[in-house]
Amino acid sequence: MAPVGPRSGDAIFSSIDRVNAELFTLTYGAIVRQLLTDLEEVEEVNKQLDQMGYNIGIRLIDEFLAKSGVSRCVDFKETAEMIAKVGFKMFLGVTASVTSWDADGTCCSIVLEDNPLVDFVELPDTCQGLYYCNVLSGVIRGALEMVSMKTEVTWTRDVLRGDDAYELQVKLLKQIAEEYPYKDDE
């Protein structure tokens, strides 16, 4: 029997159960709105969205690895490509591209072609410092930490803030050594 290779983001996206996109978008918007009401400070909302995303990411990586059939990536470049081409397509139904690599291969940008989280969204003047989709940066950071990569993920461009695209900068801070349980079988 031939080994099963990794599946493309399109193949996975077409085979998994999905939630209505409008329901998802409106629910996310309600969460952000409630955070703005409860926390009152935009910077605190940004931190909370990032933390929520981080918590989602540390759980989502298991589903990604199980359903995508992806084996261990060779390096950070391959990992970034897998996030852009398979991960975003698998979970959000959008395609992303990886650009702007630094000379060391430890920092890149992920540019989203579309962003379903921002349908029906306009930021009021009082929320201009808000990174509305900050949950995505947390998801990436949490998922990568679970595969032994400590990263910093920040928004560099956001259409809601007047830019021409949605762009995340992903910077590898360090490779975390894997820890194995101490002789569980004895």
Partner chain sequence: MIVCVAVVGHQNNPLYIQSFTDADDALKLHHIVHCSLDVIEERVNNPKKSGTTLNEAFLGLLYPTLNYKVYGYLTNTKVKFILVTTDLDVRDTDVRTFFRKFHAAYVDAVSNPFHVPGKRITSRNFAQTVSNIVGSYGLN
Given for the second form:
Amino acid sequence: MAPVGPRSGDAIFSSIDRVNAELFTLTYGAIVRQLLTDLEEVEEVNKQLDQMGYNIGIRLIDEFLAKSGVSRCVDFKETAEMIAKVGFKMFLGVTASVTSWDADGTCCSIVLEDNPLVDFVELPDTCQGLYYCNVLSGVIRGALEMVSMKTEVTWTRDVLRGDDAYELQVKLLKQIAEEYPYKDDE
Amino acid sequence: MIVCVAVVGHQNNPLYIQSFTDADDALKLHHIVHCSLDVIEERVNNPKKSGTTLNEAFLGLLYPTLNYKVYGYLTNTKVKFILVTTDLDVRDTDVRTFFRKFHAAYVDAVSNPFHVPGKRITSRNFAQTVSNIVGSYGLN
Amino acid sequence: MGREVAESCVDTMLMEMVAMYSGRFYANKPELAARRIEAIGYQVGHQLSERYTMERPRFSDHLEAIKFICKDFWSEVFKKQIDNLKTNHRGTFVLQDNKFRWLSRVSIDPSSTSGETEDPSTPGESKAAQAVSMYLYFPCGIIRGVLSNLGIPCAVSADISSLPTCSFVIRVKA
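What does the same protein look like in the form predicted in complex with the partner chain, given that the last one was the form predicted on its own?
Every component of the complex follows; first up is the chain already shown.
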């Protein structure tokens, strides 16, 4: 039976297997701590967290598409809304909002006020320059690349660095048209 | 009123100590906290004498001094919480409630991935929460 | 009910953590990768033990602490209890999970781990088993972290000789 249409983030979140957030939060925290010990350079850690996120994103996209009932061919505006309202909700149990669209509709901000990754976290002064939640930027970038959108994702606000919310700027660089597997014989 | 709260690790290493009174008394209060550790050790090793339920975290009144009452609490993870108060009339439920909230705050503080187990708690959130708990002690 | 997240978040994060340490960082040093993964688990276990023992009276002895892990702790983390607990009453405990959640949910990519000591007769099997073993250092670390924080130093290893059953062997240090 064909899916009726896109499901809401809440509906999906209620229907999937869930676990206590603290297992997730503490595991991520321990990974960040270990990375800082092993790599020492904060910039290196940022890079690895982004890479980690990217690899996770390219896996999660399948689950996202399957459970949300969204078709692949959507425009960037709709995509951003889906990430904020459905994506964050079905995986992290929180909703984000999309703001600050530019005139072209190729750049926007995704704002998160509630973020399970950072429960209990207080950054020490020795971690200046660390983007603790950098896994999230990688996840978004990876997931979008799997639906043929090449993006640049950067942090513009970070609560752990003193701001009042988490804000990611997502810039669409290139939207690759779907290629047909078979070429006409010439 | 509560004049001092402390968190002491399983090797009797101080993890957190905060006085809510003049600096002059601080040294005296640290001494009181230190002495209470011996009492806790005795209580835990001789449960029948103390009268509290076996293995309960709340240890009750550890000892009264001339001006203070000292209460103790021992977690499963061998961490001790000490409460020093000048109140003469202390309700059991108030102290239990205090320790329950304090324990929850402690757990959040050590859940910070940057907290080093066995080292002092440096969390600003913890300090703030503790002040709030102390401030609301005894109310309702 | 406390805050929740999708279980797939934990699954993918764990898979990626193992791939990162055993595939990228220490591809030719599986021992180092194992130690890091175990250390990450240890910190998690340490912190979870504070949280999950908060409402409980203190454990009287080692057996009570181990039973806590088998019942309450395992339920909180893996949504089921340990199926079978064995002990030799001399400090060794075997916790048997007949369907260890993380093994059944994650797909472990053998190519993501180092392929140093391969058995030439069954190369495919060995690599896969290596990948699984690497992954299991994490829950072993968790258990060790919990017990250590309860005042019980120990060594923990995983036994996957009869999959899908996974057994965790705890050896309490004297």
